[in-house]
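First, one chain by itself in structure tokens, the form predicted on its own.
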Amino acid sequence: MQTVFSIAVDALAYGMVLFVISIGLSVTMGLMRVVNLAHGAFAMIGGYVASYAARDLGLGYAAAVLLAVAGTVLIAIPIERLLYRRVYGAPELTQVLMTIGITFCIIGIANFVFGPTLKTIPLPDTLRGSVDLGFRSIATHRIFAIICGLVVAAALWFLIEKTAFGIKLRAAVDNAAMAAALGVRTEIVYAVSFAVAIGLAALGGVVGAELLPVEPYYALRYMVTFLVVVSVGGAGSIPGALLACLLLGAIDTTGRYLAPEYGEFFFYLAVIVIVILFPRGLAGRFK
């Protein structure tokens, strides 16, 4: 049972981590219809700066977060501009191309200012300790991950659902012309939009730094599993990426638990089911 628990549990907020990244790319794909394949490279650059903020500006942890999405965030906006907006409504191959280029022009400026090396970002006392339930401890830090990771789904169900601002978004999922035409401002939409994914980006990647280490090439090492949760959930969908990363997590949990030599072997034969079970993701595109 104590296996089970620890399963269970690790599941939890594993999945809560790749929810917390990956919903910035679902919603980017499913509005914006880009294959953003530098998402991931995001979330090293918040790991990166907030890595930096505490180990050497001896800045908190939660000094060091809010610095990472405020620098990440920063950064993103220029690019946004100035590259992604080239590629709007674009041949998919060509978004392919240009967003794993900048992928690997972020890899190696990071690499280059950072240093090539492994980056940990210390947790204060009170992530470090654990939970007695009596009959089992859980990390503190598990429980931060999994109570962020039920946050940023009910803040984002409130921003699309309750908000002036979720309306244009709807509106711009469902028909970016007429929205346009309706005076909507689609090209603010997309920019606020995108900055929100990248700040996500840059959360989940100091918050789930435990659980994916914050290294050289974090943004080719989960590049792929980031692009996955999307397709299994589908594009767009906040209940789809959030069962979808559930569902990857516990699957991959468990077999790292129970048969680790077959690495992430059961991972991606449950993705292939999947998408052959429900080839539009199992939530489709949100409404």
Contents of the next structure:
Amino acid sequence: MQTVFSIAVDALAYGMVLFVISIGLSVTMGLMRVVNLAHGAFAMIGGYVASYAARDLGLGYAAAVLLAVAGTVLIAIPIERLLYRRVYGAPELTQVLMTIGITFCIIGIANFVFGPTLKTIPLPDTLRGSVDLGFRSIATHRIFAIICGLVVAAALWFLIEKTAFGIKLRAAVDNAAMAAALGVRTEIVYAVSFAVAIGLAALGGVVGAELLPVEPYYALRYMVTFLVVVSVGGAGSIPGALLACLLLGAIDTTGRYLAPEYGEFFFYLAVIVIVILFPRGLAGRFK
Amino acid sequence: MAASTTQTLAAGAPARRNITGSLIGIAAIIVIGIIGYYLFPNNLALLTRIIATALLVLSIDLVTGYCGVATLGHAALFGAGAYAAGIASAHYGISDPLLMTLVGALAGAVAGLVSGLIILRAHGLPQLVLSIAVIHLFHEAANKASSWTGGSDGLSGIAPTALLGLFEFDLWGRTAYIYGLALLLIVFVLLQLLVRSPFGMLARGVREDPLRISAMGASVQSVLLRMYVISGVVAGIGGALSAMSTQVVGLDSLSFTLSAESLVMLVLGGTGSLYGALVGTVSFMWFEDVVSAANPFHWLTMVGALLIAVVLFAPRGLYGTAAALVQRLKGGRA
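Now show me the form predicted together with its partner chain; what you just gave was the form predicted on its own.
Okay, now the whole complex, with that chain kicking things off.
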């Protein structure tokens, strides 16, 4: 029972962190049709900035999170302007190569600037302990991660379903040319959603640093996981991504607890089964 | 895409010119091979590694360049060949180099069939994800079956006997290098014939327009699957060669990194052309050897920058760009 409960909590927290990071990827992939393998690298930048702010500048956790999100978006904008813009609408192979190239560069530079060691982001006291539920206690940080995921999901749902911007975004996803003809400035929609996506990646990188430790190979190690989540969930779908994160988080965590010697064998087996059963993702719009 | 235009033009030209072109290419490989042998007598192990990787890159070219299937999991075929050849030698005492190569090719074909069956179920992004999942699955399976594969310690105890009973695999790797060069030549000639055969044309047709091919009455799926098995044979031979020359097989031969790097080599050289695959492999691995000796992390930054540069400025790769340039010069003269 104890094991089942801790697996459930860890799986939920892990799934939520995955969700916060990969929902941005899902939206940009559904919207701009860019296979962005460098998304994890932006999450990593967020983690590095937060770690630098909290440990070297001595800022508080909240300030570090804000700085990380803002800093990562600032770094990402010129990259989008100069590099991504050129591969919109290009064949997948081209996009994959470009974004792997960007990932490699970011890894190399991060390692040069911050060194190869693991970076920690010190938690504030309020998140450090554990919460007693009467029959079990849960690490506060896990609860925080889960709440973050829920808040992000709710905010995105509101943004996309209830606001004018959301209507333009959905129109551009469905048919960019028609949306542009009707007066939606798709350029701005693209830029804003790219910035939001990167900001969320950075947020996820910071919040999830306890579960996915920040180090130079972070971008490469989890790149596949994020891509898998989007593919399983279906690009451009929030409920799909949420479902995929919870499902894959549960499979991965259960596998780690019960059969650690198999590594990620069951995770990838499940991915193959799901992708073959649902080639368009669990709730996909991707052609 | 323009590389393919050049290809189509070449295919449309008189057959004799084709043969002359192939002979020049083969002669170039032999000459470069011999120059390498005398120029770097102490570095033959690296040259053999380049040849083994070139076989892997050729194999990727068959499915990516000729059939248009984007894959990030092709090292599975290479690793299957390497492990099969290694296990045959270390556990079953099959240590004849030719037999080991055969075992590697067979294992590569089986791995090609299995991963082809999985990867070809989807298109686009899901296909990419499936290929990544396949390579990780192979990797974890090899890691778990450590009594067979040696797990993370690597498989050792591979001792190939003398080639044809005459040439021992010596410390300097001369035999391994010359054997590898011979294998590469044979494979290259056969692949030249393959890509010009009606089957090769059909494969190219699948890349350009699968719908039209199926409307013509050919089965797209079967073309792709057959190509996957053939590319498995090629990659398996490469794996067996690397197992014989280094006499150890590590988990890195089944890694995502190897898959991604070999795809990069292919794109650097130019997809859809066998020469492109060779040019890409040699230039990438030579560059890697020079730069990574200095600092492995700068190496990563450099590869990244290189990739971005290729995508932006030479989307046809080194060979494709050069070939287009030559074509234009010729056109200007005519």
